[in-house]
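One chain comes next, on its own, written as structure tokens: the form predicted on its own.
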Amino acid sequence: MKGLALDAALARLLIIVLMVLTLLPFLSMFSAALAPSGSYPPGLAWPENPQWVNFAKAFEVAEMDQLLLSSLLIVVGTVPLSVLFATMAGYGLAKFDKGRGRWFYLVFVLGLTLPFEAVITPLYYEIKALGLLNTRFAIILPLIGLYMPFGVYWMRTHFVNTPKELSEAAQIDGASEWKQFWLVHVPLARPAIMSLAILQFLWTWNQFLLPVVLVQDPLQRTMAGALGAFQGQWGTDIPLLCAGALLILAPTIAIFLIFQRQFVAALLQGAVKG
């Protein structure tokens, strides 16, 4: 029983020193958020006069209410077709998974291997040929195509996990393979569909290189890709960088602590599962 409890002891204080290590960058832009805009905070160190007005002055100098739509419409465009194209695609490369369909399935995982730095000037001159330079789409066509390998594969994870027996039962009553994935398999899949979705919609929030390359105007990016403007034009005044970062990062961090209760779910069932 002694050493249950010490091991329990080691595991608490082992999440404790992780939390303060993954917190502390973050209080330290907090606290250097906070100082007079123009100087050069000391590090972690709370302010004498706490300048609440730098996170305003960050939302209005950087046009922050611009780029929440301006990403918001890349979200839009591109978590939900991702995410519709993925679950279909991994339904039936589970579904099929011998011959040609276990060919298909090594070519999605083959991508995985694909950095973006690697495919980000064949993709500039193919949105140049395509006249959608310097346009959303120029970010939402390509993040839709190179979400697909880790999508397929996730989504395949799941349905080669799922009970035959419910497509055999599904069968018996009558329904087509197209009413099986919709009505039975889409509804079971729930949890893997919201964490690759969550997934997703943090990764195109954050992308940074391809709006950088593919869209001039700042406005037109996602938030963290104007984020290289906004450092450009306040990059000598650190307190007012730090506010726009954090502005920037907070619709992230709502978004996974609204939906961690599934996304935490999905991840230990595929550790089960696995």
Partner chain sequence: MAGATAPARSHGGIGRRASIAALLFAAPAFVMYAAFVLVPLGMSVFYSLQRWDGIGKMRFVGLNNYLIVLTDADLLQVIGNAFLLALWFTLIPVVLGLAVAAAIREHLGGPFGTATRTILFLPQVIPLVAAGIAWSWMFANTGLVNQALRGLGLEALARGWLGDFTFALPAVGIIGAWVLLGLCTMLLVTGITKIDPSLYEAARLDGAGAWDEFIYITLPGLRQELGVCVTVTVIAALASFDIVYIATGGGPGIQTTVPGLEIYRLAFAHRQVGLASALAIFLMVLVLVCVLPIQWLTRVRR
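We have the form predicted on its own; now please give the form predicted in complex with the partner chain.
Below you will find a single chain and nothing else.
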């Protein structure tokens, strides 16, 4: 048993080292953010005269309030519809597994490993033809489509494993397909739907390629897309850049810390299923 205790101590030490390595870049950014604007601070050191005003300044130049609103609008436009469509399709394709349903499912699954870069060029011309360039719809609509392979796969896996008796009982009570779906299956699928929504919230909030290509104005982008523009503008002023980056990170990290358990569960499951 002594060996096991030693193992456990060693493992803890290893984990603590990994945690420190994970946190160092954040700490380093934080200490740099407090150095005088325009200076070249050392990598990690508490500044003599912490410039908390850098955060206020970055808030203003990045127009953080507008960025938050923009990201929220994009998330609200993308995630609910995407989750609803994926849930419906997952249900339909799980319940009616035979024949055309099966073939249909394979078409969706084909897109599971598709890198977004593979379709970004034609998406640009398509969105341009639709007259949607430089609007938030240029991000929302393609994302709903691009999320479908994973969403459909995720929800179908869930519905395939729900007992058939549930539907049969509802059917005997005279419920239509649509009612069975809404009144019996959707409430039962709530955990799976929540996880999917969490993952898609993260992916949308952090989406970079689509905003950079399809939307010029940083204020109409996601947080991540705007951060790219902010870097382009303030890349040489390290304290201000670090302050801005931390501010832009703050909402995600806050939400993550509040819903830590759900996020971790969703991320782990998402990796296994994806």
